[in-house]
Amino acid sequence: MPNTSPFSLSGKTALVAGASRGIGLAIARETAAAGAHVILAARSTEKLQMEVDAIKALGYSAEAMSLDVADNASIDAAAAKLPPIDILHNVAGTNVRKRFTDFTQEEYDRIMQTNLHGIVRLTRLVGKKMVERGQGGKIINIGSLMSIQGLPYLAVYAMTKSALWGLTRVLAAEWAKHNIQVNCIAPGFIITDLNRKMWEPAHMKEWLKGAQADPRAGTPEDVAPLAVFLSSPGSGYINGQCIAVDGGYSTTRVWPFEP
(Lines of atoms letter the chains of each structure in order from A and count residues from 1; the text may use other names and numbers.)
(Lines give C-alpha, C1' and ligand atoms only; values in the text may rest on other atoms or scores of the structure.)
Protein backbone atom coordinates (compact mmCIF):
# COMPACT_ATOMS: atom_id res chain seq x y z
CA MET A 1 0.00 0.00 0.00
CA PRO A 2 1.24 3.55 -0.67
CA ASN A 3 2.33 5.62 2.31
CA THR A 4 -0.58 7.95 3.01
CA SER A 5 0.75 9.36 6.29
CA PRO A 6 0.11 13.11 6.54
CA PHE A 7 3.60 13.41 7.98
CA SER A 8 5.51 11.62 5.22
CA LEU A 9 7.84 13.62 2.97
CA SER A 10 8.35 10.77 0.54
CA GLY A 11 8.86 12.00 -3.01
CA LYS A 12 9.68 15.56 -1.88
CA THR A 13 12.90 17.49 -2.39
CA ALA A 14 13.98 19.85 0.38
CA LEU A 15 16.65 22.53 0.44
CA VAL A 16 18.13 23.41 3.83
CA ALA A 17 20.06 26.67 3.61
CA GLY A 18 22.52 26.69 6.49
CA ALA A 19 22.76 22.96 7.07
CA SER A 20 26.32 22.46 8.27
CA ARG A 21 25.59 22.57 12.00
CA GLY A 22 23.10 23.34 14.74
CA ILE A 23 19.44 23.79 13.91
CA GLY A 24 20.00 23.51 10.15
CA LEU A 25 21.78 20.17 10.43
CA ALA A 26 19.13 18.79 12.81
CA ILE A 27 16.41 19.83 10.36
CA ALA A 28 18.26 18.24 7.45
CA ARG A 29 18.63 14.94 9.31
CA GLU A 30 14.98 14.78 10.37
CA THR A 31 13.70 15.87 6.95
CA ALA A 32 15.68 13.06 5.33
CA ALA A 33 14.39 10.59 7.91
CA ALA A 34 10.83 11.63 6.99
CA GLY A 35 11.49 10.50 3.42
CA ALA A 36 12.57 13.60 1.52
CA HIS A 37 15.63 13.97 -0.66
CA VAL A 38 17.52 16.69 1.20
CA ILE A 39 20.00 19.17 -0.27
CA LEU A 40 22.28 20.34 2.52
CA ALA A 41 23.58 23.79 1.58
CA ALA A 42 26.24 25.89 3.31
CA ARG A 43 29.70 27.35 2.80
CA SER A 44 31.67 24.49 4.36
CA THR A 45 31.17 21.81 1.72
CA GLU A 46 33.77 19.45 3.20
CA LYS A 47 31.81 19.18 6.46
CA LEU A 48 28.56 19.03 4.51
CA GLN A 49 29.75 16.00 2.59
CA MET A 50 30.57 14.22 5.84
CA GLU A 51 27.05 14.88 7.06
CA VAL A 52 25.57 13.76 3.74
CA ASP A 53 27.54 10.52 3.94
CA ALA A 54 26.24 9.93 7.47
CA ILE A 55 22.64 10.49 6.34
CA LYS A 56 23.09 8.13 3.40
CA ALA A 57 24.60 5.50 5.68
CA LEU A 58 21.23 5.42 7.48
CA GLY A 59 19.49 4.67 4.21
CA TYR A 60 18.19 8.15 3.50
CA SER A 61 18.68 10.45 0.49
CA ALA A 62 20.85 13.58 0.59
CA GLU A 63 23.40 15.65 -1.29
CA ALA A 64 25.63 18.63 -0.55
CA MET A 65 25.62 22.02 -2.26
CA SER A 66 27.87 25.03 -1.85
CA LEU A 67 25.90 28.12 -0.80
CA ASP A 68 26.99 31.32 0.89
CA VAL A 69 23.96 33.47 1.68
CA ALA A 70 26.30 36.42 2.27
CA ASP A 71 27.35 36.28 -1.40
CA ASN A 72 24.76 37.11 -4.08
CA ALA A 73 26.77 35.38 -6.79
CA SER A 74 26.85 32.19 -4.73
CA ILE A 75 23.08 32.36 -4.21
CA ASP A 76 22.42 32.85 -7.92
CA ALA A 77 24.76 30.02 -8.90
CA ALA A 78 23.20 27.60 -6.42
CA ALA A 79 19.64 28.51 -7.42
CA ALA A 80 20.46 27.94 -11.09
CA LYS A 81 21.62 24.36 -10.34
CA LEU A 82 18.77 23.34 -8.09
CA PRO A 83 16.25 20.69 -9.09
CA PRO A 84 12.57 21.48 -8.47
CA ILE A 85 12.24 22.27 -4.77
CA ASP A 86 9.17 21.32 -2.73
CA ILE A 87 10.43 22.49 0.66
CA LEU A 88 12.71 25.41 1.53
CA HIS A 89 14.16 25.74 5.03
CA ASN A 90 15.82 29.13 5.56
CA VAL A 91 18.11 28.55 8.52
CA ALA A 92 21.39 30.35 7.74
CA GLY A 93 22.24 33.14 10.12
CA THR A 94 24.83 34.86 12.28
CA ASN A 95 24.86 37.15 15.30
CA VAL A 96 26.89 39.74 17.17
CA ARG A 97 25.93 40.73 20.71
CA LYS A 98 26.87 44.23 21.77
CA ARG A 99 25.41 47.59 22.69
CA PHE A 100 23.51 49.18 19.81
CA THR A 101 25.82 52.22 19.73
CA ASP A 102 28.88 49.97 19.43
CA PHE A 103 27.95 48.13 16.23
CA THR A 104 30.29 48.84 13.34
CA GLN A 105 29.01 49.38 9.82
CA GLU A 106 30.78 46.18 8.74
CA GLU A 107 29.00 44.17 11.44
CA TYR A 108 25.66 45.71 10.53
CA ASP A 109 26.09 44.98 6.83
CA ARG A 110 27.30 41.41 7.42
CA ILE A 111 24.42 40.46 9.72
CA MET A 112 21.88 42.08 7.42
CA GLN A 113 23.22 40.31 4.34
CA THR A 114 23.51 36.90 6.01
CA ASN A 115 20.30 36.87 8.02
CA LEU A 116 18.01 38.84 5.72
CA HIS A 117 19.12 40.02 2.29
CA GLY A 118 20.61 36.68 1.26
CA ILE A 119 17.59 34.77 2.57
CA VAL A 120 15.25 37.12 0.70
CA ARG A 121 17.19 36.63 -2.54
CA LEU A 122 17.20 32.84 -2.19
CA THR A 123 13.50 32.74 -1.30
CA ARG A 124 12.63 34.89 -4.30
CA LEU A 125 14.52 32.62 -6.69
CA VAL A 126 13.26 29.34 -5.24
CA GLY A 127 9.76 30.66 -4.61
CA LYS A 128 9.40 31.94 -8.17
CA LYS A 129 10.05 28.44 -9.48
CA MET A 130 7.63 26.95 -6.93
CA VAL A 131 4.91 29.27 -8.18
CA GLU A 132 5.66 28.58 -11.84
CA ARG A 133 5.78 24.82 -11.28
CA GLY A 134 2.25 24.86 -9.92
CA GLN A 135 2.59 21.95 -7.50
CA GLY A 136 2.58 23.85 -4.23
CA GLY A 137 5.33 23.95 -1.67
CA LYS A 138 6.45 24.75 1.85
CA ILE A 139 8.73 27.54 3.04
CA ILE A 140 9.89 27.55 6.65
CA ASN A 141 11.85 30.54 7.92
CA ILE A 142 13.86 30.18 11.09
CA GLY A 143 13.25 33.36 13.01
CA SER A 144 13.98 33.86 16.69
CA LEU A 145 12.44 35.00 19.94
CA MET A 146 13.69 38.35 18.63
CA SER A 147 11.05 38.06 15.91
CA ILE A 148 8.41 38.57 18.60
CA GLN A 149 10.19 39.99 21.66
CA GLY A 150 13.13 42.19 22.60
CA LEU A 151 16.24 41.50 24.65
CA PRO A 152 19.23 43.81 25.10
CA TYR A 153 22.34 43.78 22.90
CA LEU A 154 20.70 42.07 19.92
CA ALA A 155 19.51 45.07 17.92
CA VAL A 156 20.72 44.16 14.42
CA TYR A 157 19.93 40.46 14.82
CA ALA A 158 16.44 41.39 16.06
CA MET A 159 15.91 43.64 13.04
CA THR A 160 16.67 40.77 10.66
CA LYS A 161 14.57 38.21 12.48
CA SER A 162 11.63 40.60 12.82
CA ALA A 163 11.84 41.23 9.08
CA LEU A 164 11.74 37.48 8.38
CA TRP A 165 8.53 37.26 10.39
CA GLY A 166 7.09 40.11 8.33
CA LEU A 167 8.16 38.43 5.09
CA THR A 168 6.54 35.20 6.29
CA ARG A 169 3.15 36.84 6.76
CA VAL A 170 3.17 38.61 3.42
CA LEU A 171 4.34 35.63 1.38
CA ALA A 172 1.77 33.44 3.14
CA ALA A 173 -0.92 35.81 1.92
CA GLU A 174 0.58 36.22 -1.56
CA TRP A 175 1.36 32.58 -2.34
CA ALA A 176 -1.47 30.73 -0.61
CA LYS A 177 -3.41 30.67 -3.89
CA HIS A 178 -0.52 28.62 -5.31
CA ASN A 179 -0.82 26.10 -2.44
CA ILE A 180 2.44 27.33 -0.94
CA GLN A 181 2.43 27.63 2.85
CA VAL A 182 4.95 29.96 4.46
CA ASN A 183 5.58 29.75 8.19
CA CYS A 184 8.17 30.90 10.71
CA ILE A 185 9.70 29.13 13.69
CA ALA A 186 10.94 31.23 16.61
CA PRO A 187 13.49 29.15 18.53
CA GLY A 188 14.05 30.19 22.10
CA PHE A 189 17.24 29.60 24.05
CA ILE A 190 18.64 26.81 21.91
CA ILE A 191 22.28 25.96 22.57
CA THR A 192 24.32 26.05 19.35
CA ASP A 193 27.84 27.03 18.36
CA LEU A 194 26.63 30.64 18.00
CA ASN A 195 25.76 31.00 21.69
CA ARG A 196 27.40 28.11 23.55
CA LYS A 197 29.95 30.30 25.31
CA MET A 198 27.26 32.74 26.45
CA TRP A 199 25.46 29.94 28.28
CA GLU A 200 28.52 28.59 30.09
CA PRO A 201 28.29 30.82 33.22
CA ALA A 202 26.21 29.32 36.02
CA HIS A 203 24.26 32.56 36.52
CA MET A 204 22.79 32.25 33.01
CA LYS A 205 21.40 28.79 33.78
CA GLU A 206 20.06 30.01 37.12
CA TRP A 207 18.35 32.96 35.44
CA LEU A 208 16.62 30.66 32.95
CA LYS A 209 15.12 28.60 35.79
CA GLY A 210 13.12 31.64 36.84
CA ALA A 211 12.43 32.95 33.36
CA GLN A 212 10.45 30.14 31.76
CA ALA A 213 8.34 27.17 32.79
CA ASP A 214 10.75 24.58 31.42
CA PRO A 215 14.02 25.35 33.24
CA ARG A 216 16.37 23.89 30.64
CA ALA A 217 17.86 25.38 27.50
CA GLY A 218 16.84 23.67 24.28
CA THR A 219 18.76 21.78 21.62
CA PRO A 220 18.54 21.84 17.80
CA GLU A 221 16.73 18.50 18.06
CA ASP A 222 13.92 20.30 19.89
CA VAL A 223 13.33 22.53 16.85
CA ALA A 224 13.68 20.05 13.99
CA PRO A 225 10.43 18.07 14.50
CA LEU A 226 8.30 21.20 14.10
CA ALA A 227 10.20 22.13 10.94
CA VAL A 228 9.50 18.67 9.53
CA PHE A 229 5.81 18.91 10.45
CA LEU A 230 5.52 22.31 8.74
CA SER A 231 7.07 20.65 5.67
CA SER A 232 4.49 17.89 5.60
CA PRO A 233 1.02 17.54 4.03
CA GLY A 234 -0.40 17.48 7.55
CA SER A 235 0.34 21.20 7.94
CA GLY A 236 -1.52 22.17 4.79
CA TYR A 237 -3.94 24.51 6.58
CA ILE A 238 -1.27 26.18 8.71
CA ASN A 239 -0.08 29.34 7.00
CA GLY A 240 1.48 32.64 7.98
CA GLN A 241 2.26 31.55 11.54
CA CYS A 242 5.21 32.22 13.83
CA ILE A 243 5.49 29.32 16.28
CA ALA A 244 7.83 29.59 19.25
CA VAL A 245 9.88 26.59 20.36
CA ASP A 246 11.04 28.09 23.60
CA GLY A 247 10.13 26.00 26.65
CA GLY A 248 7.37 28.50 27.37
CA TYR A 249 9.59 31.60 27.64
CA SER A 250 7.35 33.79 25.48
CA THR A 251 4.15 32.81 27.28
CA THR A 252 5.01 31.78 30.84
CA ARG A 253 6.85 32.82 33.97
CA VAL A 254 7.44 30.97 37.23
CA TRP A 255 7.53 32.32 40.78
CA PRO A 256 8.45 31.03 44.24
CA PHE A 257 4.85 31.02 45.55
CA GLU A 258 3.50 27.64 46.60
CA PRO A 259 -0.14 27.19 47.75
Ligand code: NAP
Contents of the next structure:
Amino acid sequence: MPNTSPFSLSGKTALVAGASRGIGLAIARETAAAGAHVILAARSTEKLQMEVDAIKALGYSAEAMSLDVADNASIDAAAAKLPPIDILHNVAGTNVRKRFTDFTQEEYDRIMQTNLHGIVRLTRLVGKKMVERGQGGKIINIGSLMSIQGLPYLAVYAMTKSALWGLTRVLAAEWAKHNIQVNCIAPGFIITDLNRKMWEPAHMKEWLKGAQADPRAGTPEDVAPLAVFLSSPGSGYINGQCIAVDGGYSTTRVWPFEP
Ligand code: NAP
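What I would like now is the form predicted in complex with this ligand, since the data block earlier showed the form predicted alone; can you produce it?
Shown next: the complete complex, the earlier chain at its head.
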Protein backbone atom coordinates (compact mmCIF):
# COMPACT_ATOMS: atom_id res chain seq x y z
CA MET A 1 0.00 0.00 0.00
CA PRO A 2 1.48 3.43 -0.89
CA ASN A 3 2.39 5.63 2.08
CA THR A 4 0.00 8.60 1.93
CA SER A 5 1.21 10.28 5.13
CA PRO A 6 1.85 14.01 4.56
CA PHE A 7 5.24 13.43 6.21
CA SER A 8 6.32 10.53 3.99
CA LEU A 9 9.08 10.94 1.40
CA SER A 10 8.45 7.49 -0.01
CA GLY A 11 9.18 7.32 -3.75
CA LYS A 12 11.14 10.60 -3.72
CA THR A 13 14.79 11.15 -4.60
CA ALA A 14 16.69 13.76 -2.59
CA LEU A 15 20.08 15.35 -3.16
CA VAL A 16 21.84 16.68 -0.07
CA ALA A 17 24.70 18.94 -1.15
CA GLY A 18 27.10 19.06 1.80
CA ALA A 19 26.14 15.77 3.47
CA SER A 20 29.41 14.43 4.88
CA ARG A 21 28.96 15.80 8.41
CA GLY A 22 27.09 18.29 10.60
CA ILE A 23 23.69 19.61 9.56
CA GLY A 24 23.81 18.07 6.06
CA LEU A 25 24.51 14.59 7.39
CA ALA A 26 21.65 14.85 9.91
CA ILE A 27 19.33 15.95 7.10
CA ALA A 28 20.48 13.08 4.88
CA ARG A 29 19.88 10.51 7.64
CA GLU A 30 16.38 11.80 8.46
CA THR A 31 15.45 12.20 4.80
CA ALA A 32 16.36 8.56 4.20
CA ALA A 33 14.44 7.51 7.33
CA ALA A 34 11.37 9.33 5.95
CA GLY A 35 11.50 7.06 2.91
CA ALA A 36 13.43 8.92 0.21
CA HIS A 37 16.37 7.64 -1.78
CA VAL A 38 19.10 10.06 -0.70
CA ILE A 39 22.19 11.10 -2.63
CA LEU A 40 24.81 12.29 -0.17
CA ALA A 41 27.16 14.72 -1.93
CA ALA A 42 30.32 16.50 -0.76
CA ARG A 43 34.11 16.41 -1.26
CA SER A 44 34.94 13.79 1.42
CA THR A 45 33.92 10.76 -0.60
CA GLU A 46 35.28 8.12 1.80
CA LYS A 47 33.33 9.63 4.68
CA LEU A 48 30.24 9.84 2.47
CA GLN A 49 30.51 6.16 1.57
CA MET A 50 30.80 5.27 5.26
CA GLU A 51 27.64 7.24 6.03
CA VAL A 52 25.82 5.72 3.05
CA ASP A 53 26.72 2.23 4.28
CA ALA A 54 25.40 3.11 7.75
CA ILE A 55 22.13 4.42 6.31
CA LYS A 56 21.71 1.31 4.17
CA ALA A 57 22.45 -0.94 7.15
CA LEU A 58 19.32 0.56 8.75
CA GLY A 59 17.30 -0.58 5.75
CA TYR A 60 17.07 2.82 4.00
CA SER A 61 18.20 3.85 0.53
CA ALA A 62 21.24 6.05 -0.19
CA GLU A 63 24.24 6.59 -2.44
CA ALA A 64 27.33 8.81 -2.36
CA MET A 65 28.36 11.38 -4.95
CA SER A 66 31.50 13.46 -5.24
CA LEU A 67 30.71 17.18 -5.37
CA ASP A 68 32.84 20.28 -4.84
CA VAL A 69 30.59 23.34 -5.00
CA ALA A 70 33.67 25.54 -5.25
CA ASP A 71 34.51 23.92 -8.60
CA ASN A 72 32.16 24.53 -11.54
CA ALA A 73 33.40 21.46 -13.43
CA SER A 74 32.61 19.26 -10.42
CA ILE A 75 29.10 20.74 -10.15
CA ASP A 76 28.44 20.19 -13.86
CA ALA A 77 29.75 16.61 -13.73
CA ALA A 78 27.62 15.76 -10.67
CA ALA A 79 24.51 17.35 -12.18
CA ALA A 80 24.96 15.37 -15.40
CA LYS A 81 25.05 12.10 -13.43
CA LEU A 82 21.99 12.79 -11.26
CA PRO A 83 18.74 10.86 -11.61
CA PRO A 84 15.54 12.98 -11.56
CA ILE A 85 15.61 14.94 -8.29
CA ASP A 86 12.45 15.68 -6.27
CA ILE A 87 14.18 17.35 -3.30
CA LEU A 88 17.29 19.50 -3.23
CA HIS A 89 18.87 20.38 0.12
CA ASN A 90 21.50 23.08 -0.35
CA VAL A 91 23.63 22.72 2.78
CA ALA A 92 27.30 23.02 1.74
CA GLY A 93 28.93 26.01 3.36
CA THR A 94 32.05 27.42 4.91
CA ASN A 95 32.99 30.44 7.01
CA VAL A 96 35.84 32.73 8.02
CA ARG A 97 35.31 35.05 10.99
CA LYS A 98 37.41 38.21 11.00
CA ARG A 99 37.27 41.97 10.78
CA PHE A 100 35.76 43.16 7.49
CA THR A 101 38.94 45.08 6.68
CA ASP A 102 41.10 41.97 7.16
CA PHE A 103 39.44 39.66 4.63
CA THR A 104 41.80 38.65 1.83
CA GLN A 105 40.58 38.43 -1.74
CA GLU A 106 41.21 34.66 -1.61
CA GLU A 107 38.98 34.25 1.47
CA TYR A 108 36.27 36.42 -0.06
CA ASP A 109 36.30 34.45 -3.32
CA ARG A 110 36.31 31.06 -1.56
CA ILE A 111 33.37 31.85 0.73
CA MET A 112 31.41 33.43 -2.13
CA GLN A 113 32.05 30.48 -4.45
CA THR A 114 31.23 27.81 -1.84
CA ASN A 115 28.22 29.36 -0.10
CA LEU A 116 26.68 31.23 -3.00
CA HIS A 117 27.95 30.84 -6.58
CA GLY A 118 28.32 27.05 -6.37
CA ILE A 119 24.90 26.65 -4.74
CA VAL A 120 23.36 28.92 -7.36
CA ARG A 121 24.91 26.90 -10.20
CA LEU A 122 23.75 23.60 -8.71
CA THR A 123 20.24 24.97 -8.12
CA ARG A 124 20.07 26.22 -11.71
CA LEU A 125 21.03 22.83 -13.13
CA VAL A 126 18.84 20.74 -10.81
CA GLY A 127 15.96 23.25 -10.85
CA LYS A 128 15.88 23.38 -14.68
CA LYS A 129 15.33 19.62 -14.83
CA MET A 130 12.77 19.79 -12.00
CA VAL A 131 10.78 22.38 -13.97
CA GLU A 132 11.07 20.47 -17.26
CA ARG A 133 10.02 17.20 -15.64
CA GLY A 134 6.76 18.78 -14.47
CA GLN A 135 6.31 16.74 -11.29
CA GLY A 136 6.92 19.52 -8.77
CA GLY A 137 9.69 19.55 -6.23
CA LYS A 138 11.20 21.02 -3.10
CA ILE A 139 14.26 23.16 -2.63
CA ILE A 140 15.54 23.87 0.86
CA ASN A 141 18.34 26.40 1.22
CA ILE A 142 20.30 26.38 4.45
CA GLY A 143 20.68 30.05 5.25
CA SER A 144 21.64 31.35 8.66
CA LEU A 145 20.68 33.89 11.28
CA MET A 146 23.02 35.99 9.13
CA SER A 147 20.38 35.77 6.36
CA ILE A 148 18.20 38.03 8.49
CA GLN A 149 20.41 39.92 10.93
CA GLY A 150 24.00 40.95 11.63
CA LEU A 151 26.74 39.99 14.07
CA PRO A 152 30.28 41.38 13.91
CA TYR A 153 33.07 39.64 11.95
CA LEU A 154 30.79 37.67 9.64
CA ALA A 155 30.57 40.08 6.68
CA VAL A 156 31.27 37.75 3.75
CA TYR A 157 29.34 34.83 5.26
CA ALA A 158 26.37 37.15 5.92
CA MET A 159 26.50 38.42 2.32
CA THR A 160 26.22 34.86 1.00
CA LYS A 161 23.48 33.82 3.41
CA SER A 162 21.46 36.98 2.78
CA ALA A 163 21.72 36.30 -0.95
CA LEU A 164 20.45 32.74 -0.46
CA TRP A 165 17.41 34.12 1.35
CA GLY A 166 16.84 36.52 -1.56
CA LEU A 167 17.19 33.67 -4.05
CA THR A 168 14.70 31.64 -1.98
CA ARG A 169 12.01 34.32 -2.25
CA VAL A 170 12.43 34.85 -5.99
CA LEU A 171 12.55 31.16 -6.92
CA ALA A 172 9.52 30.52 -4.71
CA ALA A 173 7.67 33.14 -6.74
CA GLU A 174 9.05 32.00 -10.10
CA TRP A 175 8.54 28.25 -9.71
CA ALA A 176 5.30 28.11 -7.68
CA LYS A 177 3.42 27.54 -10.94
CA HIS A 178 5.50 24.37 -11.38
CA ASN A 179 4.50 23.15 -7.90
CA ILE A 180 8.05 23.66 -6.66
CA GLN A 181 8.29 25.08 -3.15
CA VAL A 182 11.47 26.88 -2.20
CA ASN A 183 12.18 27.64 1.44
CA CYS A 184 15.09 28.64 3.61
CA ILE A 185 16.11 27.44 7.06
CA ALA A 186 18.03 29.79 9.32
CA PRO A 187 19.81 27.62 11.88
CA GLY A 188 20.91 29.43 15.02
CA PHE A 189 23.94 28.42 17.05
CA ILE A 190 24.40 24.77 16.14
CA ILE A 191 27.59 23.11 17.36
CA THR A 192 29.42 21.50 14.43
CA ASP A 193 32.95 21.36 13.01
CA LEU A 194 32.26 24.78 11.53
CA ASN A 195 32.22 26.51 14.93
CA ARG A 196 33.13 24.00 17.67
CA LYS A 197 36.30 25.87 18.61
CA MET A 198 34.53 29.23 18.73
CA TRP A 199 32.05 27.86 21.31
CA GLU A 200 34.71 26.35 23.61
CA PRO A 201 35.32 29.41 25.86
CA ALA A 202 32.95 29.53 28.85
CA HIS A 203 32.09 33.19 28.18
CA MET A 204 30.48 32.22 24.87
CA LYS A 205 28.09 29.77 26.54
CA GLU A 206 27.42 32.29 29.34
CA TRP A 207 26.52 34.91 26.73
CA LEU A 208 24.03 32.54 25.09
CA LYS A 209 22.19 32.08 28.40
CA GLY A 210 21.17 35.74 28.33
CA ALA A 211 20.73 36.00 24.58
CA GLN A 212 17.96 33.47 23.92
CA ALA A 213 15.09 31.92 25.83
CA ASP A 214 16.41 28.37 25.45
CA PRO A 215 19.98 28.75 26.68
CA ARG A 216 21.49 25.68 25.07
CA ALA A 217 23.33 25.60 21.76
CA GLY A 218 21.62 23.48 19.10
CA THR A 219 22.60 20.24 17.38
CA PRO A 220 22.31 19.16 13.75
CA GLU A 221 19.48 16.88 14.91
CA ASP A 222 17.53 19.99 15.96
CA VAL A 223 17.59 21.24 12.36
CA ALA A 224 17.01 18.06 10.35
CA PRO A 225 13.30 17.47 11.17
CA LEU A 226 12.29 20.85 9.73
CA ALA A 227 14.31 20.15 6.58
CA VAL A 228 12.48 16.85 6.21
CA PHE A 229 9.09 18.50 6.76
CA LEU A 230 9.87 21.21 4.20
CA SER A 231 10.64 18.46 1.69
CA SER A 232 7.44 16.52 2.39
CA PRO A 233 3.95 16.79 0.79
CA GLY A 234 2.62 18.23 4.08
CA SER A 235 4.51 21.48 3.50
CA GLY A 236 2.93 22.08 0.08
CA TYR A 237 1.42 25.43 1.14
CA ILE A 238 4.64 26.72 2.74
CA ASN A 239 6.61 28.63 0.15
CA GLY A 240 9.17 31.44 0.13
CA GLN A 241 9.72 31.32 3.89
CA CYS A 242 12.80 31.64 6.05
CA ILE A 243 12.26 29.66 9.25
CA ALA A 244 14.69 29.99 12.12
CA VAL A 245 15.71 26.96 14.19
CA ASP A 246 17.47 28.88 16.91
CA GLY A 247 16.00 28.20 20.35
CA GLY A 248 14.28 31.58 20.07
CA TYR A 249 17.45 33.65 19.52
CA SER A 250 15.97 35.77 16.72
CA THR A 251 12.71 36.52 18.57
CA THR A 252 13.28 36.27 22.33
CA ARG A 253 15.39 37.65 25.16
CA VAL A 254 15.48 36.87 28.86
CA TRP A 255 15.62 39.54 31.58
CA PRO A 256 16.16 39.56 35.33
CA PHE A 257 12.62 40.74 36.15
CA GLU A 258 10.51 38.36 38.27
CA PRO A 259 6.87 39.16 39.13
P1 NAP B 1 30.13 21.43 8.81
O2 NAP B 1 29.93 20.41 9.86
O3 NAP B 1 31.46 22.03 8.63
O4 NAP B 1 29.62 20.82 7.42
C5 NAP B 1 29.81 21.50 6.22
C6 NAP B 1 29.37 20.60 5.09
O7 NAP B 1 29.51 21.33 3.87
C8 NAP B 1 30.24 19.35 5.00
O9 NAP B 1 29.47 18.23 4.64
C10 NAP B 1 31.20 19.71 3.89
O11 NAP B 1 31.63 18.54 3.20
C12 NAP B 1 30.31 20.56 2.98
N13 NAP B 1 31.11 21.43 2.14
C14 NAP B 1 31.94 22.43 2.51
N15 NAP B 1 32.57 22.93 1.44
C16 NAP B 1 32.12 22.22 0.37
C17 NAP B 1 32.41 22.23 -1.03
N18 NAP B 1 33.31 23.08 -1.53
N19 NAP B 1 31.76 21.36 -1.81
C20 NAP B 1 30.87 20.47 -1.30
N21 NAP B 1 30.56 20.41 -0.01
C22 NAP B 1 31.19 21.26 0.81
O23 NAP B 1 29.16 22.68 9.03
P24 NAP B 1 27.61 22.80 9.40
O25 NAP B 1 27.55 23.65 10.61
O26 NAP B 1 26.93 21.50 9.39
O27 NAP B 1 27.14 23.70 8.18
C28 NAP B 1 26.22 23.26 7.21
C29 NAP B 1 25.50 24.48 6.67
O30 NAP B 1 24.75 25.07 7.72
C31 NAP B 1 26.43 25.57 6.14
O32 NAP B 1 25.86 26.14 4.97
C33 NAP B 1 26.44 26.58 7.25
O34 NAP B 1 26.70 27.88 6.80
C35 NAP B 1 25.02 26.45 7.74
N36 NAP B 1 24.81 26.98 9.09
C37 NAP B 1 25.46 26.43 10.16
C38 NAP B 1 25.23 26.97 11.43
C39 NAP B 1 25.89 26.43 12.65
O40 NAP B 1 25.76 27.05 13.71
N41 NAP B 1 26.59 25.32 12.58
C42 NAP B 1 24.36 28.04 11.59
C43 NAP B 1 23.74 28.56 10.49
C44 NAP B 1 23.97 28.03 9.23
P45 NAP B 1 33.14 18.27 2.66
O46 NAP B 1 34.08 19.03 3.51
O47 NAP B 1 33.25 16.79 2.77
O48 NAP B 1 33.10 18.73 1.23
